[in-house]
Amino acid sequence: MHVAWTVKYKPRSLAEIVGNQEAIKTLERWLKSWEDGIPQQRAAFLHGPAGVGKTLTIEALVNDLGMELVEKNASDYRTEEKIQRFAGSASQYSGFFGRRRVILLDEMDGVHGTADRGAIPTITRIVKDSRCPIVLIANDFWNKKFVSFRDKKKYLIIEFKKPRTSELLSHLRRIVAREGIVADEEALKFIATRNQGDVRSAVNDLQALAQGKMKLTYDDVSWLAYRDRKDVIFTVLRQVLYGKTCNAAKQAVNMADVDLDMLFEWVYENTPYHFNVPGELADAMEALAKADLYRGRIRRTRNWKLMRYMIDFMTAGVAMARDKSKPSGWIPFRFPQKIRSLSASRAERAKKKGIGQKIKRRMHISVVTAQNDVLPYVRIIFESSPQMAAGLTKWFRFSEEEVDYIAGGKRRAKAILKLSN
């Protein structure tokens, strides 16, 4: 059974949290201060981008300090009555066996609109009289609805920032080591840099690319530069593959920040893994086949009115094929092989063109001639004579990456570069 690595490697203690060490120390000091009595600041407001570990930090900290955590999503408790029922009474008592209780209201961003009238004033009243620590978490602290929480005398305001690339890189190294995967440093650095401090997103990327492999190379991940951000597309796929109604599945198209051809490839790649009843899978694939027929007809005739039929079959047609299919366990979404192949070939063409440009400048020939007639001979020399290859490297001024491409292997390229220095 597949297990999401974000769950499998979820931090259990503060030592495993990635980044934000100063913020964590501030929060820890505040929680420990309750041992000496009720402090002036009875609540802490943690804020910062999604995926940087705000919720994980409070969960790990409570675990380390032996406290009891009472956790709810504030977006599920929007009314005054529900907030009072949950947090009001809980804030007045200790936990089981005398342990201090910590109340966590997560996803405060979700408290909005007319349905939430009275929720935020109720929270402020509960905080005022609370006999145990209350932690509030949101992404956008500067939203005007949070004005009442900006009083620093009553609230400990702690900002969580995106971890540094080096911190995220260390976390990815630990994961591949535990999975027994040998990973190129360049590959892990690429994933860490691309996700810009979003730990959850980086771990999801790593699992999608490395799970089931013994080795992860830079070539395995470099194609990611050409694919769309996966967080939105994953949400769209869930709505298509597990939609309960035709409309819900069709509305997923409006959420996707990709063109319909790209979305079709994502749905086509993942459908076989999310249906485990053969007849239902056959119906889903038949719907995709019909969508592909309309896709081809649109290309040939430019009749865009046919687009609605393509959309219907690739979304509602797939979703409505499901009746009893219930895959056991967590199944990761897979990046379309077609996208991977096209991206890899695009990167290779760009590299080949760059080499052709350097040969052109030295030999005064066209780039096409350099690529088709000269490069094959250069490659033979690189494979057979490191000394001559080193001379050509210096003369053409090939980069390390270009030498690696021409030589066809890092070991041979390393020997050539050593001789050329």
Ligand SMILES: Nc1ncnc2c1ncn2[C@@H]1O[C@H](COP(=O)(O)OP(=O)(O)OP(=O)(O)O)[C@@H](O)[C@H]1O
Given for the second form:
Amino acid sequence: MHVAWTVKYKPRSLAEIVGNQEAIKTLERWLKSWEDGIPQQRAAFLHGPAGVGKTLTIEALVNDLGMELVEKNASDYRTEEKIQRFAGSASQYSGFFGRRRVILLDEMDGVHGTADRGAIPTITRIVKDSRCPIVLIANDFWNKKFVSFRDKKKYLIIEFKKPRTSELLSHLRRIVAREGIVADEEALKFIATRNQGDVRSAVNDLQALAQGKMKLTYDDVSWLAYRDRKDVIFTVLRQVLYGKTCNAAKQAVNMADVDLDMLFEWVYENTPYHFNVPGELADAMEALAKADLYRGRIRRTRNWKLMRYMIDFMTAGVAMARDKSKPSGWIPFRFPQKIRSLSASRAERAKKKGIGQKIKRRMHISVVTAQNDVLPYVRIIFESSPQMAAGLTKWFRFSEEEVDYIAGGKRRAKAILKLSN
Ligand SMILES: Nc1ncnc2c1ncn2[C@@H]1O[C@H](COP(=O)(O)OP(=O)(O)OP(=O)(O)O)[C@@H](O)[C@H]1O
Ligand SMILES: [Mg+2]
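I've shown you the form predicted on its own. Could you give me the structure of the form predicted in complex with this ligand?
What follows is the whole complex; the chain from before opens it.
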């Protein structure tokens, strides 16, 4: 059911291949020339970056010309013995029933370069008196081990380049059309540009982002820019907190490959700062509470099927809570408290405990409750209202250092201390 689009939309004939038209023509001319007898160059060497259509081109050509392709896995011709067995005899006959055969040695990069293995000398020997065309393919033609193939009299050397963005775009356009997806030109352009001529990976990106959709918008794809970067979590967070559609919010998780427990902590930590309509914040927190319920159940029962619900609530649930909430200005994302306290130094833990003891004395609760249930609120107050913070500082008798720690910033702490004197 889930076929890779690189397979589903793999060009079967030359006309569908984008880019490298010159190279393809050259190769076609050479293959056809065999009809008039064995040419000087008995082998062609195709080389170029990954995913640009090297393998595909030879397959499509052989198909279009009604020839027969003799092909083996790269591992089958790593050594002299194997290569002799496969290509040696095949190259002596031109094919059954008059169908001309083409021998393909693909992915030559994997062939051993060391002389004692002898794979490459064997290939050159076979090429010398082959009675049918041999096609060699590698990414890195300039590798030392291929020097013996640089003889232009004996080898037709053809470089494949990355297709231009416009060419890649036309391939992507064809795919979405056949999938019945309406795609923004901007979205496709983004995918094409990002993949810099690697058709295979562009098609993979397109499938991941667009499969099953009716529409593909720029918003659906733009966040992809961050996929490979360290701050991937911020991008996912942004999608979860500000995603315009359920799908955009959910998709962020699927694509980003982040740890879900970790992501939950991030969403939980940051949600309060990114909603400023209380009812909407309540809805978002409610969604997170539900996600947390599933999280607990998954942990207890190991029923991974429930993961879907946890993800839905913690992403789409939060994103959909937003209606009018629009926090003003830029709000930095905050590192989850829970992770912060796990990585806190001993000195920091001691400071926190000291604060807990002061809260305990005033509120007649345990130190643990003070640290876990009261301190977070104190912290929010310290961050949002210097006046109230100053009052609390006096009441709890927090030291300067403690105010620093709770306020989480020297400037804010200074303002609070000034008011409390
Ligand atoms: N020029 C192209 N036009 C259309 N589709 C392409 C093109 N190049 C690659 N593709 C798509 O990418 C897939 C991989 O292409 P192919 O195997 O030909 O790449 P390659 O150049 O041989 O890469 P590698 O060096 O990794 O072997 C194809 O099945 C096809 O779906
Ligand atoms: Mg290939």
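Numbering follows the first chain given and starts at 1. What you are looking at is a predicted structure, and each value in this text was computed from that prediction instead of being measured. Under this definition, the rigid core comprises the largest set of C-alpha atoms superposing within 1.5 Å between the forms.
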Checking Q40 here: with the core superposed, does its CA move 2 Å or more between the two forms?
no
Is G279 displaced by at least 2 Å at its C-alpha between the two forms when the rigid core is overlaid?
yes
Core-aligned, does G317 move its Cα 2 Å or more between the two forms?
yes
